[in-house]
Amino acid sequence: MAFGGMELFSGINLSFEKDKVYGIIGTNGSGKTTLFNIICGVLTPTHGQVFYEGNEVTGMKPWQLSRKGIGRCFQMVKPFNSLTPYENARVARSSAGHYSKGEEKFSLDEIMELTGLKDKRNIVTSELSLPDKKNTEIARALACNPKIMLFDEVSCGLSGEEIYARMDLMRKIADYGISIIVIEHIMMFIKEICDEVVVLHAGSIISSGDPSVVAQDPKVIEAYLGGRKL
C-alpha cells in the first residue's frame, strides 16, 4: 500500500487460518489499521492480491466483503445512537440480507445475552456506558453473521475489569468458531487470548509466532518494547 512516497508490506506474504485467534501488533505508524483496511475493502492495496476463503476479493467494497463473513469492530465506537442495542443488531441483520431463515450463528435474542446487552437491550445507545457501546458494536457485527472478526483496539479507554470482561467476550466468540484477528497495545490482553502474533514495524513484518515466543524476540523488544523485557 503505497501513500506518497512511502509504501507498507512491500513483498510480504501474510495468511491466516481458520478457528485461530490472531494479534496484530506494533507502534502507532506501523501499518496495522491499514492492514484492516486493505483486509474489509476499505482500501484497495496499490500492488498485490487480497484472498478470502481462497477466492480473490481485492477491490471489493466492505459491505460486499462484509455478507461475506468479514465483521469488523472499530476503536471508536459508533453505534446508531438513537436506537436500542436490539435495533442496532437488528438493523444490521436487516442490511446483511445475504442468507435465509436457519443459516444465522445466533439469534438476536442470542447476541444480546452473549454480548451482555440482554437487560438493557431496550435502552437507547446514547445513554449506555462506553463498554456497552463496544458491545452494541460487537453485537451488530455479530448480526451480519460473520465468519472472521477483526477487532481494532477494543480494549481501548476501559479499566482492567472491563479489559477482562472483553477478553472473555472474544474467547466466547471464538468458541462458536469465529476466526479473530485483533489489534491490541496490551501485551498481556495478546498473550491470554491469541494463538499467534504478527508483529508491524514501518510496514514490514518484524516477527510472528507464539506470542510469548515473540515477546522475547530481540526485534519485537527493541522495535515495540524499547528495550524492556516482559
Given for the second form:
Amino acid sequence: MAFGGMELFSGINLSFEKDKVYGIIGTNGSGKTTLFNIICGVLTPTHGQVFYEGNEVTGMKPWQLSRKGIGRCFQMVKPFNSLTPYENARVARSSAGHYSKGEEKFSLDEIMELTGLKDKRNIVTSELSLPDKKNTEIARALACNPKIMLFDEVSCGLSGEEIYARMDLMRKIADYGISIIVIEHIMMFIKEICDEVVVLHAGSIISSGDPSVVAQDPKVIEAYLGGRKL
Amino acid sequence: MKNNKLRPYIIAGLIAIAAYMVLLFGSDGGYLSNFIVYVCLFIIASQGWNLLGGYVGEISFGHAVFWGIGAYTVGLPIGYDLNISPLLLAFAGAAVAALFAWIISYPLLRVRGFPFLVGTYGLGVVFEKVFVASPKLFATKGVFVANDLNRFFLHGMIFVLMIVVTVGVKWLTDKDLGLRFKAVRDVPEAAEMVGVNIYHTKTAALVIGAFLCGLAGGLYVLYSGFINPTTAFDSSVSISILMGPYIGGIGTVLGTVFGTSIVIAIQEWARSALPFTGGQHMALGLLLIIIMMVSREGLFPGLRKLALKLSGKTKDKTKEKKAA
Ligand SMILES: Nc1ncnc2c1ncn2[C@@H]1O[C@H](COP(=O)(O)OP(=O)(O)OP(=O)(O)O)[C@@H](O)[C@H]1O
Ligand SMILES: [Mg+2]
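Since the one above is the form predicted on its own, can you give the form predicted together with its partner chain too?
Everything in the complex follows now, all chains and molecules, and the chain you saw is the first one.
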C-alpha cells in the first residue's frame, strides 16, 4: 500500500484462519487501520492481492464485501446518528444481512440484548453515551451476519469495567463461531482474548504468534521501548 | 409498533381531509381553496424533493425538470387534440418523470455535493431552452389545456393526494429503504460497510421523488389549464419546490407541509405587495435568512426542540422537587 511517498506493507504476507481470535497491535501510525481498510475494500492495495474464503476479492467494494460476511467497527465511532440503535441494526440486517438470509446467528432482539442496548433501543443514537455509540456499532456489524468481525480499538476511551464487558462480548461473539480480528493498544486485552497476535511497526510485521510469546519478543520490546510507548 | 408511529399522521390526515371538504363545499371553491390547491401541489413535489434532498442529503436544484416533464406529458397530448383521459395522463406524467430520473441518475448520481447541485440546475436550463426553441413543443406560446374535469373533484382529489403522499413518505422513511436513506446521509462510509449500495439508494430516492414531482406537475396543468416552458422548467419552480423543506425543516414530512404552505403564501402575498420583478424571491430570501438565523434546521425541528426544552425544563424541576 502506498500513500504518496510512504510505503506500507510492502512484501508482506498475512493470513487469518477461521474460528480464531486475532489481535493486532502496533505503534501509532503503524498501519493497523490501513490493514482493516484493505480487508474491507475501503482501500485497494497498490500491489498485491486480498483473498477471502479462498477467492480473490482485491478491488471489491465495501458493500460487496460486507454482503459476503465481513463486519467492521470503526476506530472513530460512526453510528447512524439520526437513527435509533435498533434502526441502525435494521439497516444492516436489510442490506448486508439480506444476502445471508436464513443463516442469521442472532435476531435483532438478541443483538440488542447482547450489546446491552435493550433498554435504549428506541433512543436516537446521537443522544447516547460514547460506550453506547460503540455498542450500537457492534450491534450494527453483528446484524450484517458477519463471518468475521473487525474491531478497531473499540475499548479506546472506555473505563475498566466497560472494557471487561467488551471482552466478554467478544468472547461470546467468538463462541458463536464468528472469527474476530481486534486492533487494541492494551496488551492485557490481547492476552486475554486472542489466540494469535500480529505486531505491526511502520508498515511491516515485526512479530506474530502466541500472545504471551510475542510479548517477550525482543523486537517487540525494542519497538515499543525504543519507539513510542504502548 | 410501526403502525403506532404512523397512526397520528393518518388520523391528522383524515381530520384535515374532513375539514377541507367542509370548507370546499361551504365556500364554492373561492380564492382560499384555489390557494390551497397550489399549496397542495407544491407539497406533493416538495415531499418528493425531500426524499433525496432531506433524507439522503443530496441537494438538487433542478426538480422542476420532473415537474415540467409531468406537466408536458399532460399538456402535449391534449395540445395535439389526442383523446386520452386527462387523469390517466397525469399519472403517466409521473411515470415518465420517474423513468427519466432513472435514466439520468446514471451520469448525475456519479457526482455529489456541489457538482450534483450544478448538474441538476443545468438540466433545468437545458430543458427550458429546448422547449422554448421547439415550435413542435408549442415553444413560448405554451399549451392551453382545456379539460372537462369537475373543479370540485379536482380540488378534493389534489388535497387527498397531498395527504396520501405525506403519510406515504412518512411511512416510507420508517421502512428499511427509508432508514437506508438516512444512513447514507449520516455516514456514507459506514453505510457501505453494512452492505448499502449508496448509488442504488440515491437512485431510489431520486426516482420516487421524480414520480411525485411529475405527478404534481401534471395535476398543476390540469388545474391551471395552461403550461409553458417557464411555469414548467424555470429555476423559480425548483426554488418553490426546495424552499418549503428548507424553511419548514429539511428531512421532516411535517416541516415540508408547513414550510411549503408558508412559501406559497409568501409568494402569493409578494405578488401584490411587492409588484416589481424579483419581489417574490426577495421576500423568500429574507424569510430564509431569518429562519436560518433563528433555527438552522428549519422551523419545525426548531419548534420541536423548543417544546422538548420547555418540557425538559419542567421535568428537571419536578426532579429537583422530588430530590428536595
Ligand atoms: N488515506 C490516507 N492517505 C494518506 N496517508 C494515510 C491514509 N491513511 C493512512 N495514512 C497514513 O498511513 C499511516 C498508517 O495509518 P493507520 O491509520 O493505518 O495507522 P494506525 O496503526 O491505525 O494508527 P493509530 O494507532 O493512530 O490508529 C499513517 O502514517 C497515516 O498517516
Ligand atoms: Mg487506527
